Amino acid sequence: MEPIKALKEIKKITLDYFTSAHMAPHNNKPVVYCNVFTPVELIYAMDMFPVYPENHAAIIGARKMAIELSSAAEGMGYVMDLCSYARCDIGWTKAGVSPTWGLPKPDLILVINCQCGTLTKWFEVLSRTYNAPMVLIDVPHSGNGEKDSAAEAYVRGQLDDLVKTLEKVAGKSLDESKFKEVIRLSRQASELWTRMLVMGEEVPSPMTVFDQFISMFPIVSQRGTEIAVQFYGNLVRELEDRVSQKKPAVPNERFRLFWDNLPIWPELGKLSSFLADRGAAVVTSIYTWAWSQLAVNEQDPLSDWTRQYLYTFNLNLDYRIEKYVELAELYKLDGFLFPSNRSCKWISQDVLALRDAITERTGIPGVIFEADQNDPRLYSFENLEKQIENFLELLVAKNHKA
């Protein structure tokens, strides 16, 4: 299995980013803690530095430090039922150890609750810990995605207020020309990210979702920068070459699978190898598709964000079923992998109904297995392997794949 060369840049990009984060206070750049779907373009346009506690937690999980740091949070009174991302990030403030040298102290904390309810309480803890002001963008749940003009006005008003708050913290007004340039770069990065995802439709696929998970860092934390555009431009060109040469991500691709939910960060390498050794290519995931829908126009980005927060990120059951059925056809899927993620109950709570509905609509089976995005104490990797092994045997019997 030939590795994707462009992915080697991720280590340097990540190192440079966290170095810049820690240097931001010394360079008179206010630090803003934010979650992944907040309008980071505003922060970059104001010469502020965005820092993501979620990214920090994911790196902790990938570096296999989750048990140590979540245990530190548990020693502070936070129970294991709390999201392991939150426990890891809060835990570092107690333990004082981190693979990124920790995070710089925030000048402002910004959170939007369309993505996850736990984030609000987690960021409130950080606000108290650092004695930093916090802004919450409150997004009403829009049922099954029905249009709601009152909700749109409510969210748009909060975004207008956010601009004023950022101007106050930064000590200057928003430069509209710079803002448009950041929006343009952000749109380019999102378009390149989407082109990367679409190439998974190729048979054989030139990359897997495990490659996509590794490549996520710039699209999350550096949208609106030249760094993200350059990285994804190089990655897409390499993948196009692989497609033209029929170079597979997984040699002897036999099964094409879908990944639901977040990555299992501590097991990323092992799980990728386990599946590849059996000819199983995980070619798409609802998780990575989220960043394909973040582009906004330069004329009225705040209205675009308003609609995204209310409708695009509303992963109601009907929407997920329709999206998964669509992806099953586009990616020629043989099966679905459904991690029942202990840390993300919002996405996992309807996994049984989701699996059954998709199988009924498509005839494609799926397997549900216990998992957690960060904390290996909450699942058995050996059991996970056995379940997936049995599932692949079922696919062989169903599809007569030798």
Contents of the next structure:
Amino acid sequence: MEPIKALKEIKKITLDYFTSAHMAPHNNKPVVYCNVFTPVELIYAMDMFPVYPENHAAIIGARKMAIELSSAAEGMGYVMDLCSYARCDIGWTKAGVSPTWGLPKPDLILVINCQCGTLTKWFEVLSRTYNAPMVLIDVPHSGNGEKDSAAEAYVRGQLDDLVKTLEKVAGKSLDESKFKEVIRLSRQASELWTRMLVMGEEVPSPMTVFDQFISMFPIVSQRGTEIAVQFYGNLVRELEDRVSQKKPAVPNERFRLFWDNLPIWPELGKLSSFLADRGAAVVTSIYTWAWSQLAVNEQDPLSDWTRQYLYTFNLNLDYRIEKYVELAELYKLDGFLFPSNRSCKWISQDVLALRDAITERTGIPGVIFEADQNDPRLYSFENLEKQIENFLELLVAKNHKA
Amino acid sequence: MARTKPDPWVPFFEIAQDPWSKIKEIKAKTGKKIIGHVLPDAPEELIYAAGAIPVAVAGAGIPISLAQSQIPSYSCSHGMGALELKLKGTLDILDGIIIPYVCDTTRNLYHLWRRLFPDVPCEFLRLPKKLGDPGASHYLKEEYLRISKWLSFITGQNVTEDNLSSSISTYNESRDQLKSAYLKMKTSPAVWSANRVIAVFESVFRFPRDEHLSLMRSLPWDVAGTDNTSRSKIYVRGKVWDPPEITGLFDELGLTLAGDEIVTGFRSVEVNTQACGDLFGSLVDRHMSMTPYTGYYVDPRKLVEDFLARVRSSGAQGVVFLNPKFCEAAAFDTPDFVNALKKNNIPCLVLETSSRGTSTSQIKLRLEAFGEILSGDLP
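Could you please show the structure of the form predicted in complex with the partner chain, as a counterpart to the form predicted alone just displayed?
Once more the chain from above appears, this time first in line as the rest of the complex follows.
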């Protein structure tokens, strides 16, 4: 398996980002904690610095510090049933150690709840810890994705208020031309990200979702910057070369799989190798697709965000089923991997119905296995391997039968 | 031979313990539609005004078996319990169900319900999370109007100003009576025990309000005086009375409720609905004025201060948290609440409750020890 050269840049990008984050208060840049779907373009346009406790937690998981830091949070009274991202991030405030030297103190905390309710409660804890003001953009769950004009007015009104709050914290008005430029860069990054995801349709696939997970950092935290555009530009060019040369991410690609849910950060490398050794390429995932849909237009970005939050990121079971069925055809999938993620109840509680509906619609089987995005104490990697191994054998038997 | 006067508390216990048999009888007798609502905060007045009987669906105390095939075991008892009741056929009597958006589990429960039980109309009450926000109030009013149309479609009866006004009056009267009962419990717990009074509260969510009001008239309102001096006063925060035996344990261990934030407890009666003017707006005002449920949003720093103020004003000596296992919202709030209580020298006890694996005897033991701390009666 030949590594993707462009991904080597991620380490430097991450290091530079956290250095800048810690320097932000010294450079008079207000620090804004936010979650992955917040309109980060507004924050960059206001010369503020966005910081993502979710990213912080994912890095803690990937660097195998989750047990130490989540235990610290448990010592503070946060029970083990809580999201392990939250426990890791809260835990560092007690333990004082983290692979990113922690996070700078926030001047403002911003959260949008279309993603999940957990984030709001986690960020409430941070608001109290740092005595920092918090803004919640409350997005009503639009049932089955049908149009909800009243909700549109409610969300749009909150985004208008958010601009005023940011201006107050930053001590200056939003510079419209700068805002447009940031949006343009953000859209460029999002388009490149989408081109990268679409390349997974190629047989053999030039990259796996594990590569996508590694490459996520700029699309999450640096949308609207040149850094993200350059990084994904280089990545896409390298992948296009791979496609033209039919260079596979997984040698002897035998199975093309789908990954539901969040990555299991502590096992990323092990799981990637385990699957590659068996000719299994995980070619797409609902998780990474989220960032392909974040682009907005310069004309009326606040209305675009309103619709995105209400109808795109407000996932519902029917939408997921339709989307997965569509991806199954586009990516010529052989099977679905469904981690039942204890830390993300929002996306995991309907996993049984989801799996059954997709298999019924497509005839493609799926396997559900116990997992957690960050906390290795909540699953057994050996069991997980066994389940996937059995699943791959089932796929072989199914293909023989066909 | 003199006839024994019937025990006035019995009907409330019967309804609270087995609401579905009673509702079945009422449905057969009146032909009214039965609308279930998963706790908390469905607008019961609207359901009632549409000519239906609202019945609360709560999962506390329900042994889980069938639901495990539909939802992962790391879901709270309330979500799993609601599914279990339907899978067992208990909820087949429902003509519709409202599931409120208060957390990720209720959001998923709604989608699972629609897929698994297409025969029972299910509506998602899109509650805004921000309390005290004008935009949220405006949105909630629109949402109530939308839900009213759905209810009218099921019952065939429109929610008119007249029937909504009448419904609000009935509910206000009921809440006033329940408030009086709560006060009796605080002053005269020997007769008005927590177990009895909470049975009255629990049953009100599972019985027609007007009939419940009639039943309440038979209660021993003439009991006077104060008999709570030797008891320790506690304040309870949680979702529902879980396990259901908990109020009996309070009585047994000499603990008196000074206040609570349970959704079927005092929180449900603390605010009345303005019965004139813009009635839908009044329902919204009531919702926004109630003690915040853990899934709602207020300034996080104020959340703790306000909680502490409520505990203090209740006169409670200690606080008991009834945290449903796997309820993330409650679990995120609790440590800061506990720290604030500790700073103010108010003892507290955090109980994690679940119908899977929580032992009532263990809870009793912990409550007993807590009671000893409060009373200073230490070995």
